[in-house]
Amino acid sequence: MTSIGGYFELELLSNEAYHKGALALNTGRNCLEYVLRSRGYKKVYLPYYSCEVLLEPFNKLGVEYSFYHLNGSLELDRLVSLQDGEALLYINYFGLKQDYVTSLTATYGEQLIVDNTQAFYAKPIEGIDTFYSCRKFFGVADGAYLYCLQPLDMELEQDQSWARMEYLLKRIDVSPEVAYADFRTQSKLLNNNPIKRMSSLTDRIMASIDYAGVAERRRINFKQLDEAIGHINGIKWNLTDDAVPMVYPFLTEDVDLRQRLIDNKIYVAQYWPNVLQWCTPADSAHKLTQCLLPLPIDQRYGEHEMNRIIQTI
């Protein structure tokens, strides 16, 4: 029986989630585990340029994996030949490779797994297993969405997120710098969790977001950076009409630029340090890890912040 009255809860809007037709789970890596369990794959091909947490479900289930290389456009440097019981996973990098994802479906069909954790707004392609992450685009501590061809016949416990939210509140009330250690701690606590349904708290937050406004702001910020520094970017990007980017990926030969940005309180992550151990310096993924700077363009910022980034570069 639902309670009536008493103290107030956190005030959130009650709209619809963007991926309302998807299976709402607790993490992106658990979406991948769900697919592996559902489809019974014996082996999956993964890009070298990827996060090591992607390996978690493979190690948990004992599924074989092998890596493939990308070219300078973040596309397969050569097509992978798949056998029965095998699949290829491709990451929709930065939300900017949807056209290429579509082209891969013609080659691999249902043997393609699309990792849209960097492409929250990309529409799923019918018949293709596809998953998304919430916390790479919005202020939540967990949450993911999955479109899967073969749902598992299993009861899933619902997750709880309230204990993971402290760093989000502390960032507002104190500062990003003070909350960063808590963010790192909570991120590690997402490792090796069982598949669960999305928590009620994350679900409520995701249903309170102005998705159209977020998309517009990200596109405007992306275009401002591209117009100003696109001519010195080592990768040329085509922002299609339906693309909503996660970041502005800036490839530079300036090895000191990342630290210079951080010194100016412009925080840029490194995707992904583990790649430096997986690859040789001659591999494209090695260069991307060292030299690609994911410049922030998200909905918290506008023209003033983009100008700070431009001036610092």
Ligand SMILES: Cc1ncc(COP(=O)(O)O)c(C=O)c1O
Given for the second form:
Amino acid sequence: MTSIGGYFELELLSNEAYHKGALALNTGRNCLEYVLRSRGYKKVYLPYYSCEVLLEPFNKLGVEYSFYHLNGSLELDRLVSLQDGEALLYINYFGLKQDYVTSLTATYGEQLIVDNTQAFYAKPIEGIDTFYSCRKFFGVADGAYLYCLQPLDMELEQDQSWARMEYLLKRIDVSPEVAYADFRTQSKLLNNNPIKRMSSLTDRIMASIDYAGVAERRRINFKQLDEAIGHINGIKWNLTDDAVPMVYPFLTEDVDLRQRLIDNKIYVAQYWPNVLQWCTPADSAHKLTQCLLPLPIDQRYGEHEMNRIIQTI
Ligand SMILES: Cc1ncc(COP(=O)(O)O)c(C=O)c1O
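Shown: the form predicted on its own; wanted: the form predicted in complex with this ligand:
All chains and molecules follow, beginning with the one already shown.
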């Protein structure tokens, strides 16, 4: 029986989750673990240009993996041929590679795993295992969605996130700089957790988001940057009508630009420092890690902030 009355909880809108038909889990990497377990893959091909936490489920389950290279358009340098029991994982980079994901589906069918952690809004393709991570697009500390036709016969405990969310509040109340250390600590604490169902708190926050408004704001910001600095961007991006980007990926030869942006309090992450250990300077992933600046274009910002970024560049 649910309770009625008494003190209030955090005030949130009660709309709907965006990925209503998906399995709601605790993290993106655990969605991948779920897929590895349910499909029983023996080996998976991964891009060099990826995040090291993707290796966590492989190390945990003892599943073999091998890396592949990308070309200058962040597509497979050459097609990998798969045996039975093997799969290929592709990252829908920055939410801008959905057409390519569709073409890979034609090549690999069900043996494709789509990592949409950078493409929250990209619709899943029927029959293709696809996962998403909430914290890359929204102010939550965890949470992920998975589309997988093969359910796992496993009881999953429900996660609890309330103790993980202090940095989200601190960022508003104190400052991003002060809360940054807590963010780092909490991000590390997401390592090596069992697969769990999404917490009620993350689920409630995810049901309170204005998804259409966020999508529109991200697209407008992206277009503003692209119009102003697209001509000096080392990669030309095509923002298709249904794409909702995570960031504006700006490829530059200017090795000091990242620091100049940070000095101007424009925070750009590095995707992904581990890549510098995994490959040599001659590899495309090495260059992408060093020279690709993921410029913020998210729903917190508008024309004024985009102008600041443009002027700094
Ligand atoms: C490309 C990519 N895939 C998967 C993940 C894992 O997502 P999560 O942190 O929700 O486990 C990350 C980052 O953490 C990522 O950058």
